[in-house]
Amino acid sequence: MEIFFATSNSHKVSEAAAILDPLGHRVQPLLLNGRPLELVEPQAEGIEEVARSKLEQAVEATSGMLGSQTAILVEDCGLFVDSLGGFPGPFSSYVESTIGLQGILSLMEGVESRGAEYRAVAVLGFEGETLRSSGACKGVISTTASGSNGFGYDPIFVPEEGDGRTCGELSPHEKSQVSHRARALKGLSELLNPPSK
């Protein structure tokens, strides 16, 4: 199956390709006139509603343009910080672009309980059907940003299952072992290619 990922983030496309390509699917960015599709991100209560809205927009924008054996993939994720009542959550992208990582660290200055969770929802639409999978990665917010790998909040998120490094310090392979997005995509891969009994 040819899977068109509706995102402008090349890191996300690479992560999806690493998981889905070995199963015989070809993941590539969804481009219209050579450019990524501009999706309006609704300010919804949860990341699942955002993902569903993105899928509806992508399906509408490409109506009649994609052939059979093709699918559209969308994904939404968020960082949910316990001591901030789940903030920034579904507003993670907006918050990162406005106050940045330093803004989150400032909000948490002096806070001892630093638990947080990355959550992702991946939705695949094809031939009128929809498959959905979610993934999560528990961890803590560091006191300083560290590492230049990954993107988003990776330099301030230390995964619980790691060795104390932030996601920004992990290699792409190491990150894929614990990533919320990788888990959501692996769940989708199992729905697409159920394990034989």
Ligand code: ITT
Given for the second form:
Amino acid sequence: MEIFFATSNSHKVSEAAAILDPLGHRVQPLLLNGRPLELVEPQAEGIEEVARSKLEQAVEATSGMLGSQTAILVEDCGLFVDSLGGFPGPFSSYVESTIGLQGILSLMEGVESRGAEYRAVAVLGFEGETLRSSGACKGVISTTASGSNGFGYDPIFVPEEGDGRTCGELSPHEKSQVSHRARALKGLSELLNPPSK
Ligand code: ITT
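So the form predicted alone is up there; where is the form predicted together with the ligand?
Next comes the full complex, this chain leading.
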């Protein structure tokens, strides 16, 4: 299936293509006039509601423009830090662009309990149907930023199912073995192609 990913984040497209292309889909960015759609993220909503809202906006903006056997994918993610009561959660994008990773590290200075979770909700619109899948990746927030792979919070997030390196230090393949995005997208692929078919 041809999957158009409506996102402003090219890293997400590359990661989704690496996960879904080997499963028989073809992922590409959804561009209008050569640019990603500008989707409004309703603040104060959970990532589930934000993902559904982004899909509605993308479907409306492309109404009648995509052929059959094509789907629109959107995804919303967040980093939920236990000791900060789940902050930044749905505000992760805003927080990254304002106080940044160093701001999160400062908020957690001297904090011993450093548990956190990346969460993703992926929603696919296909022939009027909506499929939805979620994924999570548990880990801890490091005390310093490390690594230049990945994007966003990767340099300060150490996945539980790893060897102590941050996601920023993992190769793209290693990240795709444990990431919230990989889990959400593999779930979508199973909904599209149930194992019994
Ligand atoms: P779109 O909404 O346009 O898809 P975005 O980058 O704004 O792109 P999100 O709102 O879903 O995406 O992401 C919320 C924040 O979480 C944002 O700061 C991302 O950089 C960060 N994030 C999402 N997935 C991540 C990942 O795999 N590794 C590190 N940070 C991630």
